[in-house]
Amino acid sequence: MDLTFNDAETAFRDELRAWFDSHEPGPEPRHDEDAHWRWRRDWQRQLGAGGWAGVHWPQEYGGRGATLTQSAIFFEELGRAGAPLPADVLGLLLAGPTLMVWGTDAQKERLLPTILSAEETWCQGFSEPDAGSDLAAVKTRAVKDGDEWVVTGQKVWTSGAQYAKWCMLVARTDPDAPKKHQGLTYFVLDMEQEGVQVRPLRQITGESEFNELFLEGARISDDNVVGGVGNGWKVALTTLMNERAGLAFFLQVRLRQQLDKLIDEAAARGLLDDPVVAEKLGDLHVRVEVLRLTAYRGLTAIEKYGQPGPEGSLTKWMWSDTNQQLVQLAADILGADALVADSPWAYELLRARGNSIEGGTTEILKNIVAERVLGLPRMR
């Protein structure tokens, strides 16, 4: 593994950052959803006409062909810009490539340039309230109807629902099929319709990021099917090889940010000889420095095989551990300060919680990287 950039890779860089030099997404609203929601869709906006908004992406397709590198430094110089993922991260990370992948030429030709605009926003309709994390569980239905389906069913922990415009649903559509990994069927879903509702979920810090989608006879035509009836499960996994590509450079920069925060609070209390201090200080420097590590070795691992191996999964649980961790220390260096309403470290100490569920829980990873990395018999 060569962490040295090449010629190509140095430039992509430098153009990168002069760009973040002369544009910026503007003041963060905070304590208004819809606002933020908006100000961040500006930023994709921005991202877009200034040819950043899927770097990743081929340029058959509206993006810059970056290669797996270059988009592993568009994260970096993201988070380092101090700026938002752009509002639509699910549309551009999992949706399109995805329908890249399987997706049929006319699905490719009205979807695509509609996320890389930021004019149509995706949610992820993969969670169930009874199967948890178990995507093989699923229980909503997908029943043939002339040349469309009707859906019935419930999906949970539908992050960005109240925006989306379509929705990446994986059904049932044959609960006959003799194995659970079977009889799955990967849609598209219209969100825009009757027979579909979103309720919020009201999290512990006051935002409703999270919702409960309800299907009850929503309907789907045959030309919103990817990959072909029966082939969910292959096309869902493509959905969640991608999941995690891209964010863990952001994530881990975002930390890095957040740990040198820490330690200039740490040093204007004069907390910096308290030896519990240091050493959790010194820690949490190390755990950084492991995830950045990790992260570049799953991206070699993706550069010699072709596809995300199971060790990306430590990167999620090691970010959500690390971070919880950090905001917890935090509240531990700052006390009473770190507690106010208005203080930024109050708000991340609550929502780190989500951090365990959100993009896997870490239980599920757990499973992972005991099962098929370190070879361990499956838990029952």
Contents of the next structure:
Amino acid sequence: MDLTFNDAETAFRDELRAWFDSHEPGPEPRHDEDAHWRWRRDWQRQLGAGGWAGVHWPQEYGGRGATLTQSAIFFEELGRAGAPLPADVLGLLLAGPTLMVWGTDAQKERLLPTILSAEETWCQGFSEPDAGSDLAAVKTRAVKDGDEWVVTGQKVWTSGAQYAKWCMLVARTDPDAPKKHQGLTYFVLDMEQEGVQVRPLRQITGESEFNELFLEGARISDDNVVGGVGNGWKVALTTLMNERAGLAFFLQVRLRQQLDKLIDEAAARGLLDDPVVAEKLGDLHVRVEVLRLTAYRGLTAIEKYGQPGPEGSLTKWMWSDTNQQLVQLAADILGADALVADSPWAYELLRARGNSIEGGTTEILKNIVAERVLGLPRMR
Amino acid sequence: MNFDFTADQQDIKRTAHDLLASRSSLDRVREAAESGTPDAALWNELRDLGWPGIAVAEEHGGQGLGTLELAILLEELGYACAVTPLLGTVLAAAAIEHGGSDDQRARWLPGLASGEITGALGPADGLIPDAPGAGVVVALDADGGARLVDPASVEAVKTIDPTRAYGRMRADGTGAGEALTGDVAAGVDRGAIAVSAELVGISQRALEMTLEYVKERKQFGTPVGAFQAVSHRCAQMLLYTESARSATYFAAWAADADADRLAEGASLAKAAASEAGREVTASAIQAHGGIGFTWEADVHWFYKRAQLDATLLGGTGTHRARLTRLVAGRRAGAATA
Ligand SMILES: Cc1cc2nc3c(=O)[nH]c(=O)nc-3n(C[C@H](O)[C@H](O)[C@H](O)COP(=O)(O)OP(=O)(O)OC[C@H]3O[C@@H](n4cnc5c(N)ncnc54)[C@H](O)[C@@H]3O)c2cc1C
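Moving from the form predicted alone, what structure would you give for the form predicted in complex with its partner chain?
Every component of the complex follows; first up is the chain already shown.
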């Protein structure tokens, strides 16, 4: 065991720090979602131009070919620099890596470069009104018509659809398949066409980060099937695995920053000597560090054995739980001041409620841990 | 021993429940919250029914009923998430009734009891519910004192809870105003019980909405309420709600019947109800899945109001600490007696 960075990793970090010293995203626009998006997109362009957008992508696809540890360092430094996530996280962390595994050469050539440059961004069309936790229950139909597919159905909670050029779409291509997991196909859907309608959904925060997606006769060329007809479930799992692994590092760093901010708030109010406040902040410190360390163990597992250990299934649950406790503690420390509309904590308090729902609910994650990691019998 | 409402109190509860169900549907709540103005028609009706004065003495134009009746009304208002200035008005009235001089009572209580003017009460240096537009504002100082301050010195503040107006004192209002010289704490504790009752109603409603949803919503071919993760969460929501209810009803009873236990009761209620309100409404959103995170779902009104209510007049931490001091003091007293 050696919990220090090796020379290559330290050099990588120093190079990155130097770059962050001379580049910055500029002031964050507030209360204007479009401006906020443009701000993150411009930031991604800067990252891309500097060769930092797809650090974890192999060099042949325009990435930096960073090791997993190096990409963890990237996200830590990104957070440390106070910079936002690049606009197209879905493209960089989910769609790109999925295409690298399952995509054809033509797909990779056409789709990967514009992810890095933020020229074209992505959304994830998995969930439907009747297929949430039960993702394999999707009803959206894709029917073959010559060398095209015609898509009809409805998707929901599609984050970033209003800005996206492409959608990772899971649709049913064989309604007669004996099992619902069979008969699904993974497509790349062009959002800029007549059959696609995006309707924003307002959230608890008042913002519209996610949308309803209506597909009526939308067309997808045969070339945009990913991983073969009928193989959609497997391809979707690749995306979901990346969802759980990739984001952990950034989220972990954000959590660290939020906790540090909260400790400052408590100190400013003279509350650090209050044993209850100290105990709760200490507890959160433990959780945040444990999350970071567990995420690192996951990296080692992948680097050494090629697949994540049980840690991989734990981090999203740990993160959402810790974040929700953190923002609730902010309300205890700041009192009602945390709940006035222009307090950044007020937004976080509302937004955090989605953490245990988005990307698979905590209940579902626990089921997965129980069944797949612990080998407990499946619920009937 | 009879830990239940009298027939008259049952009547009040039922009448309040039915009235609010028909006059303050969640559509109305949404309309009022989104437009940022209280439901004026509802407020007029509540005034006509004498709700603002339910616990105010008859000699000052009130109905002369007790804290228990007040709690019954507030539980129903919380259940409906009704958008009215009733909470602030009854809090101000309780503070003036117990903390005010004869003159102050005569001056303010009739107007508050009839609802002709509305009132507000809150910390001099913090958020005061229902303060914008109030006719009289009671500001609480950190040392336990209270002052009647000029409502003109209040500015409106937007919070995450659009179902209620909030304000704070402008900095130049500090220290100004006319002191209340009576038993302010007795009034404020009754106020804390009223807020707790509202939290009980909020929790009850969030629980019911959740039960309805998880019985209907199917995933994996099964109502999601059949999954143990969900059913156990619902059971936990009931545990929180009933705990808050027991504590709040006890406190309201003590306020009327055993004033020596008022302080303890108020803190017991506020500690249990604040925790229940936050936990139950958060669980409600979780059990609703993605729907629960949308503006369209009504559960978020309850989550937001519960967050605010949980901080009003002290949160769980403050009241638990006070309880410890009260119990320790009682034990020290017993030892020396
Ligand atoms: C902020 C946000 C952003 C999102 N972005 C996207 C996106 O970009 N693309 C996309 O496709 N989706 C997105 N989603 C959707 C998200 O993945 C789903 O909301 C989630 O999978 C839950 O599905 P559901 O909403 O249908 O809830 P349901 O599945 O109906 O769940 C309701 C409740 O039942 C529980 N439950 C369900 N099944 C079980 C079970 N077997 N065992 C125990 N408990 C169970 C759930 O945990 C939950 O508490 C987003 C959601 C949110 C909140």
